[in-house]
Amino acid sequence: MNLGENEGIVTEIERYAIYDGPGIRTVVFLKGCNLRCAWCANPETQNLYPEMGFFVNKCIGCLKCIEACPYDALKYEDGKFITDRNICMEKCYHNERELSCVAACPGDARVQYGKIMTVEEILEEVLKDKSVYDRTGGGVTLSGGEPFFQKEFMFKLLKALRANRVRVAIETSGFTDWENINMILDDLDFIYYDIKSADPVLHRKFTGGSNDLVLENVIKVSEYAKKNGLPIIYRIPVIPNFNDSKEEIEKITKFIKNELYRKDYVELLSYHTLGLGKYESLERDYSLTKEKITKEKIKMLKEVVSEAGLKVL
């Protein structure tokens, strides 16, 4: 996909969002992402390109779509729509800014995930809740997918909020070159950083790439943190069969309360399985459980990290 240069993927602008950051805020989802997560919610934000979802449910079975693909990539047999996904990989997606199978298709059954974007548009998108953010201490926060995957926007669309005296926050897995994350730290009201596991081998096998980058970053974001007041949290996703056990949260814990900062809180984020929609969508296998971590075991879970001396939301 030749993108301009002031240009992004974003999949998602989530305006009145309040679990993101302090206050009411504006969440920009950025597309790409270099990690795999087994769990991951949102398998439309992985891909650095636009794709089409397809939710059968919602189709009325009108074929404008079959029609209007110029890839022939489409089909229907025997009472099923049929898509060719290497097609609309090789002719499309990394062609087309817009989906013409999308915008055929009346029903909203077909949906494109991820528009290409300039820095201009999404200011003036997140302008509009300028008065709000200043009234509840809110702001904007860059997520993903993963945002330093599209580093570059990343840097211009943060430089663009901070001129406009915005308060910026970020998620992030911290799978990148720490230089990226110290080129913006000045630029941040607010991390949250992920620390998904404190085992090389079982966050490589359950993410496809190894933690080490990722806690060689989250010492020296610390370090700025305690010399500079950059508040952060620490998020742990807890997952079924891979750190929802107390060895695997002791683990994390003991890291967090001898390597960093500890100032700040930890959030356990419970595993949920509300994206199995968006892999219906884009054809993709879910592979982790459909079972849900028990109120009971966060309960413990939590118990864990507070007996080490770490403040827990």
The other form holds:
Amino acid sequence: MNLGENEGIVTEIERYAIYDGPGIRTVVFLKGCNLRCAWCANPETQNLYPEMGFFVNKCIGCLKCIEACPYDALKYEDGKFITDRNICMEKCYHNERELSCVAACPGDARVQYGKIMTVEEILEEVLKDKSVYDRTGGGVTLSGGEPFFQKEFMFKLLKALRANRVRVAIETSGFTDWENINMILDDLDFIYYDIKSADPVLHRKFTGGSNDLVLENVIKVSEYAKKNGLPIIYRIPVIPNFNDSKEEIEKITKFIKNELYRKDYVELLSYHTLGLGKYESLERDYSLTKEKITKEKIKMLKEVVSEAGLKVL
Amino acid sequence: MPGEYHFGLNTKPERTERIEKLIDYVNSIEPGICLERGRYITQVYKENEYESIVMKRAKSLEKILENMSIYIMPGSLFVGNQASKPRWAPLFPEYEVKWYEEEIINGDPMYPWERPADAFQIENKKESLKEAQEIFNWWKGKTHRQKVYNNLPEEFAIVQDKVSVLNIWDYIQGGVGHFSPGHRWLIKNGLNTVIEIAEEKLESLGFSSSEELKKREFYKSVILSCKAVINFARRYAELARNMARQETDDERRQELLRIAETCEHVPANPARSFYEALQFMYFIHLVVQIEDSGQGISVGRFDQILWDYYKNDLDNEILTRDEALELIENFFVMIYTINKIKSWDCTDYFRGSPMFQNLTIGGQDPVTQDDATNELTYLVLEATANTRLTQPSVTARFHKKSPEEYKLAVAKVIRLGTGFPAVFNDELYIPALINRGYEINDAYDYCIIGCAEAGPAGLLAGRTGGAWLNLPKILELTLYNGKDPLTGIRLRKNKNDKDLSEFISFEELLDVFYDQLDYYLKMEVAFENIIDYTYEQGILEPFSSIAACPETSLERGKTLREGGGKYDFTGQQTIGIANVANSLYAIKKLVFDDKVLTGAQLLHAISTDFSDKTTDPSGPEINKLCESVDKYGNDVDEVDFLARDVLRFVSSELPKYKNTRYKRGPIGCTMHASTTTVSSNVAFGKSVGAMPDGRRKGKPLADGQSPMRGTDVKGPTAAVNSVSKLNNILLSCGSLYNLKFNPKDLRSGPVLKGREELSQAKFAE
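Mind giving me the form predicted together with its partner chain, seeing as the form predicted on its own was just shown?
Complete assembly follows, chain above in first position.
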């Protein structure tokens, strides 16, 4: 995709976010991620290009999308829609700023994941709630995907937000070069940092990436946070058969306790399958279990963290 | 005690034994119809046919208060009852017997005791129905309703009864109500002072003009009704003493004796304590709802009116905080016992038998403009959480300097999910009132009356409620060149004689829509004035007049209907602004900007309720198209500004029209607009066909100035932004926005604070 100098790809801008930092916030979800976590609840945020999602239950059967596709990627046969996603990928996703099939859909059955936006366009949207941020101690949270995946764009956006006196938080996997993180720490008011596993093999198996970089970076981030009074919450997504055992959580806890400088809060995020519909809309397979983690188990794991002397959310 | 938890919130209210028993007692009684008032007023009217209107009313009040059954609820520290049992509804046959007869006698469309909701029982059915029939027979042809219809041009009746452009049945079938008594003045002076003033006035009046003679009648009726109220209180004193004599429990005996002493003293004399002040207030609050069937009698600024009494009692150690809390809760239960039966038709607009007995806390001092919250403010919030009754309607005033502690306490009660308190914004309401001519101190002293209407207690006459105006219906008529698709009735063609299939531009559509709107607004104004004129011909209330505006009505010798208030406005309720803005914008976008549809296609689609599958695009496709256009409530200027402009038209046109008290004494005397809804959006929705906003035929409309349900998809901050783009300051009769949250999101400390901050956020702008 040829993006303009000042452009990035945004999956969503969510206003009135109350679980992504202090106060009332707007979360800007930047598209693209360098990890492929098996449990990812937002698969539509992973690729750095627009994609088409199809919600068959909302389809009214007008077939306008088929007429509209210039590449004949869509077919309707025997009462079923068939999408040649290879054609979409080759012809469309990297060339079309607005997907023709989505534009033609009179309902909301076809959606475009990923909108090309300029910094100014994002700014216009998020500043609508500036008075709310100011009153509630809120601001903007940069999330993803992985916000560092579009780092140049993200840096520009961050600077623009700071220039408009908006407080900024970030939600990151930490899977990026240290200098990228170091570059923006001064401009942040709050960090959510994922620590998914302390085990390198498991980490690579479930996320597609090594945890070396993640752990090296978090040590430095925590040192900065301690020195500069930057609030930081370490987030552990609790995933079945990956890290939902006492031993795995103990390992992470031990790492936080022994290696990190600042260790205010650890947040355990319980595994959920709310993203399944999105997998279906992208016609992608979901490899993990559909069973939830029990409340008792989460409670037990939280105790593991708190028994180590860490504050747990 | 571990209570029942709902999303982490304790759902079990904390109550003292007394309050728990009282609430159980009241709730154990099914609402019913009480004939007593109907019986006595009919007797008085029969015997006094040639008396003046005010004297007929005063004599009726005297007769009713002297003869109606009275009772004291077990354990209650306060007395006063509206009908023979708690939550039973008295009959007001002077207003209307047509629906009484249809429903109570003939069961058309159903008997009140067979209603699926808001049902009313009747005791001793055979005898009661016989007596009821006799009462109804006498009133036929003499009722307020009959007189309204005599005064109403035929096409007006069609607009309401057939096409549902507006609905003002509440004031055709019942009284005005909608005021907040001057409790502060009354409690301080006592009814004996009112009688003295009236006697002095009577003394000084001559017999030389019809005006003087009329005033004499007024003062005589005031004296008679005040004496009747004092005697009513004495009946309770006597009853309490008799009960005390038979009471075996020593504590209860003392309580009954205290009730007796109190009722011998108030409301004749000024209250001397917090307890007496509450009993005084309740008598006034109650009697105006026996004299007249008008609802929306507001208690006013409870924490301000009673603060001196509370503080004094605390200083003198004759009252503790806990005792005061229990008294307030007991007072709430008393208010909860008051009820009214409406016709089944009218019930559609007022589901859940709401009485709109509003009680206001917080806000600012009228003189210093400092924050006015005090300990009583918090006691009211506690009482609200503990009683969790549907009445009183508790209202919290917020302003820029409201303390954090107060706002959080309010938010905590809101999250219990009882719908109370409603939050009102001083920063908006006070300038809105000043813009209508209120003096600054009076504007700062406003309380909420009825649903969401602002006005100072003791000073405002007129009525804050009026016709429901069905805005989407007016747009629908415009789209069909003035013809109602449901009934086929065409009241008035568009001025260019075109329908949606023929408009050549969006501007043309807007132009004819505003022309139709203007026509129906004029008609609404005429409706309002005809009704007020009719009240003046038959129903003038001496006691309500001195209760509502003691100082001005006594000084001028006039009832409220004749200009007895310091201020006087006629309100109304504008419904469905979201549907209108969304429909207009959908037409603009689909037909004129993007040209995806022709006007003819869209008109066909809505006239067939989006169900015609033979067209291209098909009805369901057009429905999807309509739904996918941006909607009001998502912070999208283009559509939000349409809502703003249409609502501004309504709210700036109405005040150009005078009401029937113009130049008769009060300040104001114009119409003005509100967006309060109750359940009229559901009732009106039944008469509006499918609309270009994608809403299907017969479905409910949007409430208040809230976005249409399910269409505000960008979260509450975006929705609040949209709502605040409206020129809310022009809605001096009240603006209503329902913001609904998932209880889960109000659970924890910081989040609750966030939600509370959000309701505050708009104040900064």
